[in-house]
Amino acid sequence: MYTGVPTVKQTAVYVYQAPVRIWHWVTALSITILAITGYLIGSPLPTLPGEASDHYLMGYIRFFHFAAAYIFIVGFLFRIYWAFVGNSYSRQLFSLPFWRRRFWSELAHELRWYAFLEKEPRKYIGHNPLAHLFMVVIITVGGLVMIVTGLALYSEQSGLGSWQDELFGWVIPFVGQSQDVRMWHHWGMWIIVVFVMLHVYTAIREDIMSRQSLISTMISGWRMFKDDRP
């Protein structure tokens, strides 16, 4: 007998394997540390009282920045490796089907959806086209740019002949000068910070409005799809 209360049909698909989920949260933590310490390196705190030798505050800030940077780099290299050995969804971060007309039409639909111009969201097992585009551009390409510029700046500290200088020292004269590389590195930080804020907003919005899980998916690996049935 129909009671008038809708039932919920729920399906689940295993999307993100454990290594991808661990990489995601480790990278999120390293980006947070890098953004905070990077800001303080660019805009140092006021001078502390007493002799400079009594304090090592900026030294600690730089240490945490460098440590988080190496964690980010190792995670990035591991993520490249896992794209080859993981499931098909783990490869989305390094491939973008921009040559497909359907990709761009679905991306336009997602733009209208986020602008509240579409009433019905489309459901995707992996990243939706808009998220896919931004993940590749910001995390993959942007992350690579931050690694290259960051290690180029670090080569000035490690000195001539270091592996950082041998591999990335050419970046500074190629771009122009050290300050130019620092500027691009600094702006890259702000681009990633804005992306993270939008990423968190859209993940929460999708969980609420599209009736498919996003946040819990990156914890459990399972994407849940809910449909109301009268």
Second form
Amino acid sequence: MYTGVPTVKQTAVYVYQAPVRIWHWVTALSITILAITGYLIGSPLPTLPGEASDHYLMGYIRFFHFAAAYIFIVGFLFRIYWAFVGNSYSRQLFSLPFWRRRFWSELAHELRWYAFLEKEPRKYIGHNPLAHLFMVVIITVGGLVMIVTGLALYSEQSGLGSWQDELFGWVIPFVGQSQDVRMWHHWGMWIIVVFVMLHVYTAIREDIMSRQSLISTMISGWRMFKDDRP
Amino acid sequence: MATTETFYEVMRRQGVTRRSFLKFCSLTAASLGLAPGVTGQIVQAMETKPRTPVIWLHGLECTCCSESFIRSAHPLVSDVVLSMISLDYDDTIMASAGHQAEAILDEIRTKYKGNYILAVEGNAPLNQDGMSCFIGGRPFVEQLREMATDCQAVIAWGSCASWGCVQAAHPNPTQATPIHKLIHDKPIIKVPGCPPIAEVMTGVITYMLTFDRIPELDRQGRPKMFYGQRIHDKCYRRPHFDAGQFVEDWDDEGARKGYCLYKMGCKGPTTYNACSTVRWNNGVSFPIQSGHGCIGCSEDGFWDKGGFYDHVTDTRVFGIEANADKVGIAAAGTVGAAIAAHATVSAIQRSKQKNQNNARHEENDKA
Ligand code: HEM
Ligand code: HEM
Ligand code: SF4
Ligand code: SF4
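Alternate state requested, the form predicted together with the partner chain (shown: the form predicted alone):
Full complex below, order starting with the chain above.
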């Protein structure tokens, strides 16, 4: 008789510590707000009727952008701190073992898995190499670029001599001029938006199709493996 | 002898009365945003200081800076300033010409070694051995370098001298090169704009002549007092920006009501200049006030930064021009479609595998 789901032993490892999990969801929320409000700064909503003194729509949109931006920045700084004091998985976001041949062969394997050329994915306690690569490039490097260009743009409104200007004002002539900084900041949004689309899709897909838990891991911290094979 | 003559004496010789002179000093203090008490200092400096000669060179340019300069809001200011500088060398407005004029340059250079101000309008083309701009029988770049060796400081008038401007626009066939890329051992004061505002020009030059020092500059070498803020920071249409009230079309209701020109590509948010405070033509108006967005004429490379009428402008990298929003929306759409397709294939494969697995289990169960 067929008994349905075969019984497999689930092994579990504690991977993402609470601060990493909280950081993840706070960052996810702030980036979502940043992308929406950022888009609306670039392409504002249709004009409102009435007196200027009746509305403050653009002001609020920009306020939310800046509020989310500072949450993102503080979170980012905290995440760097946590990479020093947290467990070894917390350091993945800031280190990419690109000098190891192993990393590239695993990456190729993961790519074949997504191209339906491999029957089975490998198991990973931390990030799989493809996710790892994207997270480092898009969130660590990309996030840093967004913070630096964002604070440079912010220095234009806080004015000469403000801390944003003292620390990040150099970015504007470095990149070219103010409009260039704006446009790179704008390109950055689209790169992050595409990453998030892929990230959320793969997180859901791997949660179902891989041999390990994903989404619940980012909620509870525990990585569950669905089988005992290596 | 000219060396001992003071500014005040020169002005008197030019027919400026003492009353006008005092007026000029207080106007200068006001236009530079200095305290009223400073007027006395300016008066004293002008009365006692020997006159600093100003040499005004013209490279590859259109003379809009000179045109702007001689239209300074207060006729008094331009009169006085012109009387202070036109005596020396400015090939557009001086009386002498030819060898006689070129001789003045040599004379000033030796007589006032290290003590004259070099004001440069336009820039130097370097391609074709500098032939695109010839002055007195030789490339302008030579005249510029020579006069710069012994000057006190260089004023780079306008966007041409400051950044390169239109003659340096892509692909810049003559290799028009701004002053700071040619002269490295002298302080350079950039006064960008196409042209710069007259009051800004006279303000900068009187500041330098009266106080004998260069005004405080920002990171990119522009006087902070005029280029410290963006057009957007002091724009009178700003309340409409904050409210979210925009001109959506050139002849819509918003345009008539004077709403913000952001959606029409106004570059006020990315442009450092004094237009929204000092304005143009005796403070009558400035582009935004007359209903057109700022085109960013005082910014580096404004001629190559995509449309004057788009907010999200095209970006040019490695010879490719692309618009962030167009590419971004297309990329997000493609990735979205790819995800949907990938998800479908994944689901099909999974159900196939499940069936196989189930079949295998059933086989096992039977066995
Ligand atoms: C992932 C993060 C972020 C995204 C997706 C994002 C997106 C955007 C976009 C699309 C714009 C509009 C640009 C335009 O076309 O004019 C913008 C503007 C801006 N962003 Fe961000 N941004 C991010 C992070 C930040 C950060 C960390 C800061 C730092 C304070 C920041 C500060 C600004 C400022 C000051 C502006 C200009 C607003 C204005 O002048 O009206 N952004 N952002
Ligand atoms: C703006 C949105 C998001 C951003 C920027 C983002 C970013 C990140 C980053 C940087 C990590 C690595 C964490 C670390 O190593 O510290 C990560 C992991 C993860 N994220 Fe997100 N995330 C976003 C949204 C989401 C959403 C909506 C989900 C759920 C569907 C999700 C599920 C996951 C999972 C499951 C992991 C762990 C992956 C693994 O175990 O290898 N994320 N995310
Ligand atoms: S018109 Fe231009 S400078 Fe004025 S508020 Fe609007 S965007 Fe800013
Ligand atoms: S408003 Fe802008 S484009 Fe017009 S003169 Fe001023 S800086 Fe130049």
